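Next comes just one chain, in structure tokens: the form predicted on its own.
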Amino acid sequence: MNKNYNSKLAIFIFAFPTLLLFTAFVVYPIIPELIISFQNNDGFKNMGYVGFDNYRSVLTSATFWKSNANTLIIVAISTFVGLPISLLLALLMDRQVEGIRRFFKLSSVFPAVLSVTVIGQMWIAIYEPQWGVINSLLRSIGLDNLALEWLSDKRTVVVAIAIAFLWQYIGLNALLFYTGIKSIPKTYYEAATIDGASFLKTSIKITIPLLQDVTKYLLVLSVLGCMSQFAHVRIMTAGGPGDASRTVIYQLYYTAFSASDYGQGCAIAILFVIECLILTLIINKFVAREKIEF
């Protein structure tokens, strides 16, 4: 009994600083947002409590659900396209000689450390309808009908922004996968080599299963990063054309600061926190549930 008490006390003492910081910097800032979400508030003064009216207005707004759909498209592209490409790049990087591997490492980090403004301007130029790289290539091979106004067309604008976001972080994710690969003991690969296993079979049977913790970590980072997508949208399209490329965070920004409805903006913020918590719980529930030690 005394041993258990001492053990619980020790856990509390060691966890207390972290819990205190988490409460001060994560939980506490949400409380004022929650209170304002029940007010008619323009950002400067409270003009009365309105109950759940802000939430009712947000949840019946077609633009809010459109922004959610856009956000989920970006999340899906990042998860089902971006992470597999990053993993493939990491596997290829591990097979290269030291000089090429060093080049891969440097070029992987470079886009991630660039300012989002630079990235946004660069991709605006790439997507430019008249002289942009994509349309110029399409016209040069006779596919003029596929040369579109990528950022002005409602059918392509969200995917175009998602690709720009994906490009910026795909190398960094590959580097994190590569770090995970280097932590796997060499003995597994030596045994596989003796058994005559191919690169593909070694990757599927050994590398990918043992990367489950890294995969889970990157999945959470990628999903929450995409959910918070704002800067690329603001720079590349300002949510346009119309409201076609607004994400949830851009809709929050527009409602709170452009439409001066801070109460509804806070309601969107609270709903966004709930969405992120649900996605995180789903990932923790279904991804890498069994701990693999090696």
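Positions refer to the first chain, counted from 1. Everything quoted here is computed from the prediction, not taken from an experiment. Whichever C-alpha set is largest while still superposing within 1.5 Å between the two forms counts as the rigid core. Compared with the form predicted in complex with the partner chain:
- Core-superposed comparison between these two forms: the C-alpha position of Ile13 differs by no less than 2 Å.
- After superposition on the rigid core, the Cα atom of Ala24 is displaced by 2 Å or more between these two forms.
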Contents of the next structure:
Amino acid sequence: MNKNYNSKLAIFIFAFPTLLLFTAFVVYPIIPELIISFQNNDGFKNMGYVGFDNYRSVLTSATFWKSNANTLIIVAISTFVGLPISLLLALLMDRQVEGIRRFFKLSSVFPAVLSVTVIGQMWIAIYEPQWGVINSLLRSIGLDNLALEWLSDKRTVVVAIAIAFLWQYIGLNALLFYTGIKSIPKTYYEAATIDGASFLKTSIKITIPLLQDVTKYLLVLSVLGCMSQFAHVRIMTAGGPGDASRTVIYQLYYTAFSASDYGQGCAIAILFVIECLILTLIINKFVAREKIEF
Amino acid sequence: MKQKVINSIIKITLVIIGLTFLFPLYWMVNLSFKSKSEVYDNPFGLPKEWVFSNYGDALEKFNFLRYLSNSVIYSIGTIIITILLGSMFAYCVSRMNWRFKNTALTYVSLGLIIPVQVVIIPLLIMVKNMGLKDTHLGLILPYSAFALSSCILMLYAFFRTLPKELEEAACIDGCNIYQTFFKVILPTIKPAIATQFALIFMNTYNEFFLAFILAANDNIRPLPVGLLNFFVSIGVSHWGQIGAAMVITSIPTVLVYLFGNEQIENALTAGAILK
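Alternate state requested, the form predicted in complex with the partner chain (shown: the form predicted on its own):
Complete assembly follows, chain above in first position.
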């Protein structure tokens, strides 16, 4: 049997196709990306190496910093508002009868499995200034002056997009938290039940600390997902009004494909990788310092 | 008593929140039966006058079947390539003896932290240079490459729990390693493959970013991008038709989800359990 498992040919046949495909499309592209980021490149040809000029232009561009701020707003809202709500929903769901839990599980994933184009379009209708849900509600309770043009107002557009994005994944994240809660052995709760600890106390002292791994996983997933946000912005506002709602990836897309500056586009991509690495390191440093074994 | 009241409030809140998650379904079906003007007067209530012609009009302008077949080609192509290559690689790393297998596994798991958005510019250039622009393969290959990491890690975890006796028996029966893998191992890991199938389907079928940039030609656009183009072409002048197009687009997803929701739930939550 071992003869089979030592065969160099078999190992090659089993492993090589994956390594080739993965290297070609995931890892290798970083090399031309680095090279192009030092070129004056319009997508058709290289018009000479320009040193760090692309990076300099990107880092001194107000739009780039604006797009970073917008992205961080979306990250912050999803992380500090979205995830706690998801956790709360999961904790509440855990205490419910099977029927409600089944209904909630079934419905909570719907926004995440529907096409982002549909969800984006729905939120356009919700935010519509004349007849959208939000403004109709505000007018009906007499708050006419609060009925803004949510998606064409520079002050509200980013938060409005962040809320649409948060809503789409809040149910799915709740389900993920719930799966984590289910995997905590019942024995942990026995002592608490005997002591008559309340739901709040059990949650804070037992459930939430034991959810560290899931929390960390969701944090990374949510932060990276928000960082690379593009679709909702493209569908709901196309980065507008003006450049008010561009995210970093939208700015990358715009620079490379609308302004035909591949050099600066690649520079943005490299800077973006660095930002993502820093954020991942921060999460790793602050969350889940100890490994929990059940 | 007080406990009971609180519990009922929580119950009702959960049901209401659950219903808001279903709101898009209600909204688009409702919208699809409204006339052009009623959308503005009565945007969210039930239609006063049911207009069925929106579907015919939308289908006339919106090439649903073409986009749907493209989406299906992308999903199925990506599923086949990813699961075939991924399972072979995961098996090779978990069972065969070679020096760099752990390095190879770590290398492949790098894919989990490289967002596809980062490499879009070189990817577009590569696809052009390889002559794959405006072909289905031009999207299937990057999709598969980016789906491989999580597929391999999950199947690898699965293989490690699988007893070696199966393979030993197959070996005694005279199977070579390829026969063992395709005839004995693959059928045994069906549940894991089903989970991966659901996960890759959901991710590819709804993928927007790569499709938006790489599939510039209308002939190879998948549904999410085709739908956006339809919205742009029609403007916001006729929400009834927009609603109809959204309903038609969502029917396949909703059907897949209703019949396979357990599988999809497993797939979506698999990552959280996989530590």
